[in-house]
Each structure stands twice: as structure tokens, then as C-alpha cells.
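Shown next as C-alpha cells: one chain only, the form predicted alone.
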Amino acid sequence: MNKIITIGRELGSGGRELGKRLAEMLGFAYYDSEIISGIAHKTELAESYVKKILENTPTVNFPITIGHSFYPHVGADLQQTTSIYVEQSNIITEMADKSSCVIVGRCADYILRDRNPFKIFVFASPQSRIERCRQKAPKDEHLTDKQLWKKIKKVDKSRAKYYMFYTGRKWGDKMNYDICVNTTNASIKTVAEALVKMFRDRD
């Protein structure tokens, strides 16, 4: 069976860079935005639209999870969102079938739970996250620290709602992961090296 690493991450924690480094060090495939591209291709929807749908999860009082055979009556927007999630689950499963891989976000830890992935959650202090986001911000973006932190929290809130909506679990809860990594004042390369050793020792 292929080996899988999934990464959940707070915005600005360096989770995407960590995922790329892990994939490079282990010789695994790396998947992130490729998942959205795959959904767009299979559904014939624009990538920008798919991304918008995934970032704006409807709010209902029950979780929608793969494997349910019955759904209450839902509106067209929720049906569209759920169909995209189902397609996303299919694509993530196909990626895991294809080769050993590192998958960032997209509820991959839950979708692939029966395959026993190595589940990582990455977090960092507010100031560290602000600094990372500022380094990667567009040149024409001029936000104060307060404005940028508000933007970061909004993204995190959306990710938490998305995760809860489809899994029924709390995003970032340490009980849902094999390891939670604090990247505050840490070298992502050094963190990746330590995780590679831990991952190999796991076998």
C-alpha cells in the first residue's frame, strides 16, 4: 500500500512549504492546488469557481460525510457544494492509489482515514504567521498588521467550518492528528528533516 502524509495547517504557518519539502525528501508526489485543477477538469467548472465553492461552505446543523446513503432535502447551492466535495474525495483517493504522496488540506486526513495516513497539523504564533503572509503578499498589498491578522483569522475560520461541515470533527484538534507542529521561529527545512525521520521510524 502506498504511504500517505496529510497536512492541515493554519494560514501563514508554513504548512505548504513543509509539505513540499517532505515530498522532495521522501521522493513522494505532492498535491495541493492540483486537486482543484482536477475537480475543475472533471466537472467542467472554472477553477476560480471551484475554489470559491470550497472556500464558502454552507452552514447546516449536520455534517455531510462520504458514505451516507441518505441526505435530507437540501437546496441547489448545497447540492453543488456536496457534489464538488464528492468529486474532490474521488480525486484524492485516486491520487493515493497512484503513488505515495503528501496531500495538503482538503480533508485528506479524513477522506483517507482507512489508509492510516501520517496526519500532521501545522500551527504558529500570530506574529510569525503575519510575517510569513507579509513575505508572500502581492507587492501592491499594503495591510497593517491588524488588517492582515483579521484576514488570516477569516481564512482559518473558513477552513475550520469546512472541515467540521464534511467530517464532523474539530479542525486543529490534536486528537485528530499524529503530530501537531509549532513552526514559530523554526526553520521549515529543519522541521521537515525531523518529520522525515519520525515518518520513517513509524514503519
Contents of the next structure:
2 protein chains.
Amino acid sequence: MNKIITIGRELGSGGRELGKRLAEMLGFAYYDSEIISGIAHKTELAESYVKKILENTPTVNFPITIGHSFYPHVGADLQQTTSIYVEQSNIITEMADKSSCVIVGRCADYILRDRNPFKIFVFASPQSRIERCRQKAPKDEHLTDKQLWKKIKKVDKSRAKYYMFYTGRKWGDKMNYDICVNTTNASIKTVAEALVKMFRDRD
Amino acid sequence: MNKIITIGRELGSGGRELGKRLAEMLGFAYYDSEIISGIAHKTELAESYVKKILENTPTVNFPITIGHSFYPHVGADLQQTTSIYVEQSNIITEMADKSSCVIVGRCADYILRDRNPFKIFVFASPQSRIERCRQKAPKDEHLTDKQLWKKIKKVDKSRAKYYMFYTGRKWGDKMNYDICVNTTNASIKTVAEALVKMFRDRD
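Having seen the form predicted alone, the form predicted in complex with another copy of the chain:
What follows is the entire complex, opening with the chain shown before.
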């Protein structure tokens, strides 16, 4: 059976870099924005539109996994969002069927929960996240630390809402993961090496 | 400067075993109940009495670190508890001065925060914790899973209250640690090896 590593991550914590390193060290496939492209292809929607939908969380304030006998009116927007999520779940499952892989974000830990993935969450201090985001920002972006932090918090909120909506779980709650790593004082390379060790000895 | 590892842990998560392994692998001193003995010695109280005090959290519901101009009446019990905490902080600081060490519990992560300790939190699933506690229980203890879990939850609550009281922080909140490890599906030996790697590459 293929082996799966899922990574949840705070923006600016180095989760993507960690995912790429793990995939490289283990010879696994790596998926991130590729998933979005896949969905875009399958649903025949423009990639930019799908990206926008996925970044803007559904507006219903209860988890979709909770049953309701009296279900509120579901608008076209929500239907569209949910259909993209379903498509995305199918693609993630297909990826996991195809080969061992590392998947960053997109509720993959929940979608693949029956396959016993190694579930990682990556986080860091506000200052460290601001610095990492600044390094990766477009050259013409001139935000103050305060403005950048506001932007980061907005992404956090959006990810937390998205995760809660589709899984009924709290995003970043340590109980949902095998390991939570604070990258504030750590080198991603070292973290990757340590996690590969834990992952290999797991089975 | 001496190097410090602190371990916060849920009862039955294997935190003590992890601490002992880390200390052994790194050649560091290991402190746990030894701290209590130390305090008992210093405060000239019976060890069993100190243990009882430390396990029963203070009853004031705000962190001691928060200033109050109108301070409520502090009873003799609270004074006794606080004095033991102060003594304990001194002993932990002395230990950290003496040699590199691993310290389990007792707010050591907070007490030694200026020395940049490597802060670990160890947790596990309820079933895994119940099993581990059962293995270590006295032979004449015949508790059902439900009874054992109730006992475990009581210790959690007590530790959380103790930690909040003396640090003003939430016990087990991942932001307070460098790494949080779920030992449910992991071997403590492997976790120890991975963490030693991370710890060594840290400086």
C-alpha cells in the first residue's frame, strides 16, 4: 500500500519547503498547487477561478459533515464550492492510489484518514512567519509588518474555516496530527531529516 | 552554557520514558520526581506532603503572573503552595546551572524560558494513554477503562490548572513548544532518536 504524508501548515511556517524536502528524500510524489490544477482540469473551470473559490471559505457556519434533517437553503455558490471540494477529494484519493506521496494542505489528512497517513502540522512564531513571507513576497509589495501580519491572519482564518467546514475539526489542533513542528528556531532541512527517521520507523 | 530540554506530557503518553531516553542518549542529567525530593529536603517538609501539595492545584482562578492592585486574601494553604513553587523554581534553576539536563514537568519550560530550552510536549490518544497507564498500574488496582480515563482526565485538569496558575499560559498549547509529539502510533525509541537529531542541529 502506498505511503502518505500530509502537511497542514501556517502561512510562512515553511510547510511547503518541508513537504518538498520530504518528498525528495523519500522519492515520493509531491502535491500542492498541482491539486488545484487537477481540479481545474476536471471541472473545466479556469484555474484562477478554482483558486479563488478554494481560498474563500463557504459561508455556512456548521461543518458539512454534521447531518441536518432540516437543511438550510443551499445557494448556487455553496453548491459550486462543495462540488469543487468533492472533485478535489477524488483527485487526492487518486493521487494516493497512484503512488506514495506528500500532500500539502487541502484537508488531505482528513480525506485520506482511512489510509493512516503520517500527519504533520507546521507552525511558527508571528515574527518568523512575517520574515518568511517577506522573503517570498513580490518585489513591488511594500507592506509594513503590521499589514503583512494582517494578511497572514486572514489566510489563517480562511484555512481554519475551510478545514472546519469540511472536516468538523479544528485546524491546527495537535490531536489531529502525529507531530506538530515549530520552525521558529529550526532549520527545515534538519526537521525533514528527523521526520524521515520517524516516518520510516513507523511501520 | 548548559543545554536544557524540557518535557511537558499528558499522563500515559510516555513522556517520562522519552525524557529518560533523551537524557541517556545525550549524556544529560534527568530530573523528574527528584525535583520533589529536592524541594522536600529544602523546605524541610515530608516528601509525601510536598507531592500532595504539588498535585493539588491552587484554588485561585487567575494566573499568579498577572498583577493585581487589589489582591484577594491569600490563605495559608496558598502561601504554602506558592512557597513550594518558589523553592521548586530555585531548584530547577540550580539544576540548569549545574549541568545540561532533561527536566520533565513542573513548568520548567517557563521557569527556564530565558535559557532557550528545547521544549517538547508529548501527547497521545485516550485509548493509548489508558493502555499505558494500565501497564504501569499497581497489580491490585482493578479499574475499568472508564474509571481509569476519569482518573487520567483529573490529572490533566490538575496539570493544566497548575501550569496556568504559575505561567499564565495554556498547558499543551502547541505555541509554547518547539515540538509536540503524538506517541499513539510511534515508538518512543524512534521519537527519541529523531528529537536528538533536531536538538543537536539546533545551535
